[in-house]
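Only one chain is shown below, in C-alpha cells, and it's the form predicted alone.
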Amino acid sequence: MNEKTDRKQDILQAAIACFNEAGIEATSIDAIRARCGASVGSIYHHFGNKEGIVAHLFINGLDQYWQQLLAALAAAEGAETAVKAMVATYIDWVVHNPELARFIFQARTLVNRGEQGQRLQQNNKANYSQVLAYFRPWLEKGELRQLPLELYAALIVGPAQEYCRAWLSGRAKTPPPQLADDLADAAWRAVGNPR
C-alpha cells in the first residue's frame, strides 16, 4: 500500500472505533482525526465529509459481503446447499468484520436517506438480481416454495441477522458459527420445497 491508501484506511478504521463507541451523530471529524492523527484537510480530501467516510464504509462493506454471498451461490450445487450457504456466508462475513457489521447496522437508514442513498438501491438491486438469477431454475424446479420474492432473504437471511445483531450487542452470548447449522435448517425448511 503507499502512503495515500494507508492514510485512508487509518481514516477509516478510526472512524468505525469511534462512529461504533459514540455513535454516527455524535462522532464529529474532530474525533476521528484525534483518534487517528490525520489532519482534517486530508480527511475531507479524501471523502468529503463525514457522511461521505459513513457511505463509503456501509457501501464498500456490503459490497465485500456480496462478493462473497455471490461466489458462494456460484459454488452451490442444488437449492438447499444455496440456502444453507446465504446463512453460512453471513454468520461468516459477520464473525470475520464484527466492527464493520455494528457500523452497517446503525447506519444503514443514514445511507439510505443521504447522498448515496440512490447508489446503494441500484447496487442492491443489481446484487438481488444475481441472487435471482441463481434461484430462479431451483424455483421453476419447484425445489423452492413458490413466495414473493421479498419475503426469501427475509426467512432465508432475517433469523441469522436478528442473532447476529444481538450477538454483537452482547444479548446473545453464543458464538453465531455454533448456531449456524440450526439457523440454516431452519431457512431451508422456510423456503424448501418438500418433496
The other form holds:
2 protein chains.
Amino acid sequence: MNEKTDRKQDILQAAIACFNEAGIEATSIDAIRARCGASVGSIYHHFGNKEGIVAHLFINGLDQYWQQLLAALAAAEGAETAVKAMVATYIDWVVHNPELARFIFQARTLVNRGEQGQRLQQNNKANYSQVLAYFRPWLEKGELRQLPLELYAALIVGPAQEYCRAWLSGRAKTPPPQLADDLADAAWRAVGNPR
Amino acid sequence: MNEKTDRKQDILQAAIACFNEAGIEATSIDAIRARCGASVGSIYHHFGNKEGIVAHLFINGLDQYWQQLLAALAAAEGAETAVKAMVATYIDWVVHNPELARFIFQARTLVNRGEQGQRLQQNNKANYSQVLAYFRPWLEKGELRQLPLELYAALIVGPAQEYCRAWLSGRAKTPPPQLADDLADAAWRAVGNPR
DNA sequence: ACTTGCACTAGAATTTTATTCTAGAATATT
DNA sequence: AATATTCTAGAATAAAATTCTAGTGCAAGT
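Would you mind generating the form predicted in complex with another copy of the chain now that we have the form predicted alone?
All chains and molecules follow, beginning with the one already shown.
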C-alpha cells in the first residue's frame, strides 16, 4: 500500500509543478515523464490521458477545500461567525495550498467539460446543498438578508476568490491574510441582516 | 481594405465558436480551418500560432469591455452612481457578449503567460489606473470607505464576476440582469462610506 | 501597360505531442 | 508454487501543430 501510491503521487506532483510553470496546455506528457522518472506507459496506466491527470488533481484538491469549509461551518455558532469563517477558510486554504489553488483556477473549465465533469458537478451540488442546510435556519430567523439563493455564494466568497486569483497571478502583492478581516467584514455587510 | 479583414474576421469567428463548443485545448487548427474555409497557411500568416488567435480575441475583447467601463465611469456623477455603474456595466457586457465572456474566463491564464502576456498586463495596468483616477477624489472626500487599494476591484465586481461565471457555465439559472440591482447594492455596501 | 514588391492563400512536408500497443517485471491471491 | 492482476517500460502509431514552398492577386512606381 506504499509503493503503489508512490509512483502515482510522483506523477501527480510532477504534473502540478509542470502545469503551474508552463500552463496545462503547454505541458507535454513527456515533460511530466522527464520530471518524475516514470514511463509514458505508467502514466497512461494510472490516468488514461492528460485530462485524467488534470481531473484527478482538480477533484481531489477541491474536495480537500470543501472538507475544510464544511468543518468550519459545523464549528460556527451563528450566521455572522459562519459567513466570516467561510471567507477565512477560503483564504486559509489558498495560502496553504498556493500551487493547488493556482492550478484549480486554470483547470476549472477544462474539467467541467471533460469526462469527469459530471462527477465534479455532482460533488459540487452535494457540497453546496450541505452549505445551504447550515444557512436555512439563519435565513428563517432573519439573521441573513433575504436575497436570491443563487447569489449568496458569489456575495460571500466572490471578492476573496477574485483577490486571491489576482494575488496568485502576481497582479496583487498584499498577502491575502492581511486582508482577511476586511474581506470577512465585507462579506457580512453583503449578506448579514442589519435588523 | 474589405477582403483583407474579412478572412481574418472569419478565422476569429470560427475560432471563438470552436473554443466555446469544445474548449481551447480541444480545438485543433484543422477544426477552425474546416469551419471557416481558410487554409492553415492563411491562419498562421495572420496569427502566428494557436495562441496568437487566443490572444487576439482575448485582448480585443477585454479592451471593448474596458472602453464601456471607462465610458460609464466618465458619465457617473458620484461615488455611489459610479460603483453601481461598474457592476451594471459588467453585467451588461457579459449578457451582450456571452460567447466572448465565456471565452475570456477560459483564456485568462493562457494569455497571461504567453507572448502577449506582457502587453495584456500593460493594458490592464493602464486601464486600472484610469479607474483609480476617478476614485481618488471620492476617497478623499470620504464618500468611499478607506480600504487597502488592492481590494476595491475585488469588492466591487468580484461577486458579479463570480455569478456571471456560474451563469455562463450553466451552474446558475437566473439571468444576471435580474440580479443586477442586488449586486450593485451589495457593491455599494462593500465600499461605500456610511458616514 | 509593365514590373516589382508585398500581403495573402493554399496545401504539402515536417516536427512535435498524445495515445496505443506489446512485452515483460512486480505484486498479490489462491 | 502457480496463476492472475497490476504496474512499468519503451517502441510504434496516430493526431496535431507548425513550417515551408510555391504560388495568386493587388497596388505603387515607372
